[in-house]
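This document opens with one chain alone, in structure tokens, the form predicted on its own.
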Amino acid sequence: MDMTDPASLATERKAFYEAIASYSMTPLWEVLHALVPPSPATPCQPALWKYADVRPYLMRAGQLITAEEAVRRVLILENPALRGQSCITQSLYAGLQLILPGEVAPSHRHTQSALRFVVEGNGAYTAVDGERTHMAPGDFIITPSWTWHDHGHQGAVEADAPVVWLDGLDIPMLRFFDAGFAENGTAKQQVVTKAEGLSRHRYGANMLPVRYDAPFGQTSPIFSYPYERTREALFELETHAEIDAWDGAKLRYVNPASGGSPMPTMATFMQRLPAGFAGKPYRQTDGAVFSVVEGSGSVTLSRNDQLWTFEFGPRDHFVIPSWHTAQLHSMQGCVLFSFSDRPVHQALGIHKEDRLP
């Protein structure tokens, strides 16, 4: 073979890649550049859902399928470059969840981590491991990985309107271990045996049991954070703390046991961004999901010569992904949560931020 006839040295190579292809094997050199990236690389797209186009399509789906028929009634948000996969991100799924007067959601339980953040509506709860907690617009509730769980709507039809919340979970990433399943219960609704709120009282004062037992392993033993004592800590923040140039006001919900995250798999934040604030950029390699509280703003995205810009609102949802230059923006002020894959990367060692100027 005569090395220096690119001709002949190309035609000397398609058939050593067609023989070793029939082995199972192919050549590191044609792919190396695409597995190792000179930059942090993904195919996910930025995205916005406007609440006031989806809704309705909630609404709708209420009147085709009952909660108990479908297990979980949710729509979920796919990202546009992953259409088919039920994700949006490469390791985080997200929906919109319905439920309505007098339904129940039936009770089962699976290894993936689920995060419920209400979106609109009261008269609703969650029961996880024997325990209820009523929701509310801005709570924030977790499932911890194989625990028992079921949703109802224990209000009137006249009286109280849907709920509506947003699920996250870490299914992508079970995927990708192979390590996700599910086990449906025997009865409708578990037994509830534990007083509401007893797990706030023995572990959210900032203190602990003197013998703690972790009843979720890694998760937090809280699994419902209300949104009235996040919001009064931000409002005082945002009084009386200095702003902070990139974020605003944003703080980390916790595990109080540890004061890591308060899943195994995925970070939750809630930030307020003052009236009047223009955030300076920034990209970090967590792909994040936001759900807008209250007020409104608008995010500006940039990555490799694209540029997305989103006016959002309340209630609407928006994903930043992986190492895409994000500025956030509020004119009137508003209050934003979101959620990550962040303990994940620190985990790994692989985290990287960079806050631009």
The other form holds:
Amino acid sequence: MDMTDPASLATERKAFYEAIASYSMTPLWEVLHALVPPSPATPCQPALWKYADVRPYLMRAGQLITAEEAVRRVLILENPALRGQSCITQSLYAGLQLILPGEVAPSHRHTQSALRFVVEGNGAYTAVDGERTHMAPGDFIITPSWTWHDHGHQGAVEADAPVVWLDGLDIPMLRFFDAGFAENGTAKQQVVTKAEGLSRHRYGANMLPVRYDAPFGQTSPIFSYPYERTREALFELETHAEIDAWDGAKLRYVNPASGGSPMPTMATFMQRLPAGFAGKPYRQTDGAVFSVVEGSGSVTLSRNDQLWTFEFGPRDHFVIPSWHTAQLHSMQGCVLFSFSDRPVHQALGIHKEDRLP
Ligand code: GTQ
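What does the same protein look like in the form predicted in complex with 2,5-dihydroxybenzoic acid (GTQ), given that the last one was the form predicted on its own?
Complete assembly follows, chain above in first position.
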């Protein structure tokens, strides 16, 4: 073999690759650059789902299948660059779930953690571990890993009766770890054994039981973080505190027992952008999913030489993928809920954030 002749070297290498392929081996040097990229090269794309586009299809789904038959009547928000994988980022799942008056989404449990962020409607509840929690728009609700849960709607049949919420789950992450287990309940609905609000009273008054027992391990013992309280906090901060130049007034939800994220795999946030806010650019390794609660604004995203601008209003959803530079603007002022896989990045010591000038 003539190592100085590029053509014969290429032929020899190709033959070598073919020879080792039958032993399930492949040369690192052909893929090294892609395996350890200079910065995150996510296949995930920025995307926006306008609620006006989505809602008619959700309502149509309500005519085509019952919550009971579907088990969970959800339209998955799939990242346009990851179609067929049921995920909105590489690690996160998002979907919009619809429940109508009188319906029940039957009881089951799984190791995947779930968050619910209520988008519209009233009269629905979610039941976790024997306790029902009423769902109102803007409420952030938790289903801890491996807890029995069912959803229902006790409301009157009215025009505004459909209840829709955003489901955020760590499904792709558990799939990656091959750590998913699930079980269906024997009864359609679990027996209610606790008074509504019990978890909030016991764990959500800035106090904890003297012998705190961490009923759900690393997950917050509070099932519901009502919007009313979150909103009041953010509006008071807008009025009386300095506004962050990148985030506006932004708070993270906590597990009161640990000060950490409400679930081990997902962090959740709520932020208020004051009227006239023009945010500075930032990027972070945790891709984030947003649900617009109130008001309107826009987000500009860039990555290499690509640029996206999304105009958003109430109930719209969008995704900012890993390491895309984002800038938030709001003329009118707005409130944004978001969630990401940040706690996992932090636990692994790989979280990175740039706050750019
Ligand atoms: O409500 O339990 O959107 O198990 C996907 C999987 C919701 C749920 C989803 C689920 C659920």
